[in-house]
Amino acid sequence: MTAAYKYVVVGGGMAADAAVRGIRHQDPNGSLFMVSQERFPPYDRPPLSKALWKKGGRVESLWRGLDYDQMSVDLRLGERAVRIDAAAHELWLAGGAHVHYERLLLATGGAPRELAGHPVGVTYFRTVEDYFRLRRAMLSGHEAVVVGGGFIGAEMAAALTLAGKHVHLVFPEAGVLSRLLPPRLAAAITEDYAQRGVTVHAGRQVAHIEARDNETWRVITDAGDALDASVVVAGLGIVPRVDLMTAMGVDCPDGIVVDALGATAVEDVYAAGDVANFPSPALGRRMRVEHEDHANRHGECVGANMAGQEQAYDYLPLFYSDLFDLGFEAVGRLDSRLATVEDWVEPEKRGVVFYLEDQHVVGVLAVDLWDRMDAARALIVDRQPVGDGSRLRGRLTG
């Protein structure tokens, strides 16, 4: 017999957690069913490469604190949802059983995205049982490789030789996050890795991982480097989780595509957080968002739409990061090939970097700089045409 519930969520992260939220707001008693795949219930990810590593970090923190009982959630954990029959409006599970929805949410995230070959013995870092895993085998060995120099690979750097450990880091572009930042704001970054332990392999790819023991493994770089270490951690960014609606035949160019309520190409079908493609006014274009802010607003919007709401998301997220003492919030596009004007207090230590594409401001980032984002999202919504950007300075240091 299949069960029957008016909402389905598929998916137990920050954006499923946050759509119970929305829900819950417009509709309290509506019967709600989540599945997810992971065996913990929903938590918040950032911490899993930010403060879980500084002292006094505690995992106790990560849990989101919603009582899923008292809100009269059926929380089913550690199962994957394999199927859904449009026409029945039904879910099918990896176990064989189906539930019946009226409306139903994809916040399904990504997977990691693994190294060519899929090397054995990398720790791909996404989740709170790869953090476990991570600190388990960190007790033995004094050396560790860290694969990626984008967020997630240079925070795990950061952190693991916070952590004692000696790190290489090794990632194919000029420096650490030169995809983002500007050639001199990176070089520094880099610089300052340097100087803080890290072995920097820029420019460099893994060619080969092979197991050494069974407590190490050697990675062989592309130029011939030969690391010896007993954790390497891949941070190579995600693959959204689009198979639910590819196998109905659904295009999904970049994660799932969405209007402004968060619905679907499919009929009573949404998609929220990482996975979701939806349209940002401010910037006049699609994007698809990996970070908390995104996760816990947009969740929490479109489950409120699924409820009835009908509230057009029209937020732009900021997002973080901590690299050793240097911290940064962002908004909007933040890609290193845009035209940026630099407004440091203290060159590449303090200021802010704007980012410009046909005169506009279309991103924002602040160097330890704090409380700037609601002005800095104000810039980039008013959309007005800035010329060469030599107002904007003393706009946002001030």
Ligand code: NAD
The other form holds:
Amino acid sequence: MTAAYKYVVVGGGMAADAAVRGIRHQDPNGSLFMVSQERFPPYDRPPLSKALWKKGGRVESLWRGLDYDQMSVDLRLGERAVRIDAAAHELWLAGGAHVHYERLLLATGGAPRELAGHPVGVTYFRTVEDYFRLRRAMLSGHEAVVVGGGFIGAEMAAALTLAGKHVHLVFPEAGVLSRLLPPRLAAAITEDYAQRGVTVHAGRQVAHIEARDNETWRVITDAGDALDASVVVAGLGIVPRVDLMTAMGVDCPDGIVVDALGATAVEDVYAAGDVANFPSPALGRRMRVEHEDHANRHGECVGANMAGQEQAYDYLPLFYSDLFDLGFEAVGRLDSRLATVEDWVEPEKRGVVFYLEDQHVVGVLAVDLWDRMDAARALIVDRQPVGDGSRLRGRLTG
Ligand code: NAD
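What would you give as the form predicted in complex with the named molecule, now that the form predicted alone is on the page?
The complete assembly is shown below, putting the previous chain first.
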């Protein structure tokens, strides 16, 4: 007999969990099934590369606190969904079982991009199990190699340094977070990393990794440097998990395309979180956002829409990071190829960067300045032409 549910959620990350909240807000009793390939129920990911490495950081703080039993959610952990039969409204699981759905949510997130042809020993850092693996590896040796100059690379290089390791940070760009930050800010952060003892290999790729013994790897860069380490962590971005859609012949050029409610091109199938390519009315374009605030807000909104609410997602999510002592918050599009206006209270330490396109503000970064995100959103949503942007100075720093 096929189990039949009103709602089926694929995925066990933050967006999936938020969707359960959204569904239950609208429909306290509709039958609900969630399947996640992780072994743990949904948890917060950001602390994995931030708070857990600080003094007093505790794994228990990760759990998100939804009581799935009390909310009558049938939770299936450690299993993958492998196929959707859209006509029959059935979802098939790797173990051979299938469930019938009225509404299906794909909150499948993304898989870490891997180094081509590269070996065992690299921790692609995304899950709490990766965190446990890394903690074990940390017990031996003093040297660590972190590959990638994006969020994981930047945060993990800081975290491992603070945990007492000597870190080699290897990435292809000119500086840490160079794809996002204007060049002088990226250079200042990169210099700060070097001052704190990180050996920075900017402009470098990993050419090869070989096992030295059971506990040590040798990472060889394209400059020929050989870096021996007991810990190798990589953050090379994620590849959205879209295979359930592409298997049905749906084109997914950059994630699963959804409308303002979160609905996909397939009847009664929705998508939310990292995997969803959604229209942003504020930015006048489609986007995919791989950050916590979006996972929570989009998940909740789409979940509620599956259960009868009809609310367009028009939220501009924020994101944030901690890089040693430097913290920032940001909203909108941060892309270092855009024109920028920099408004510093203290150069490269405290201030605001505005990102402009066609004389409009499309993104705002606040460095070591807090509670600026509502005003920043208003500037973006406003869509007022700002000329060369000089009149933006002082708008958010005061
Ligand atoms: P990312 O997109 O932030 O960075 C990818 C980085 O990969 C690039 O900057 C580049 O330096 C590097 N790279 C790509 N190919 C490489 C190669 N062959 N050799 C060396 N480096 C290479 O992705 P991430 O850091 O892996 O993070 C994964 C996801 O988790 C992202 O979606 C990110 O937004 C999210 N995340 C967010 C936060 C936050 O919001 N603070 C923190 C951690 C992770």
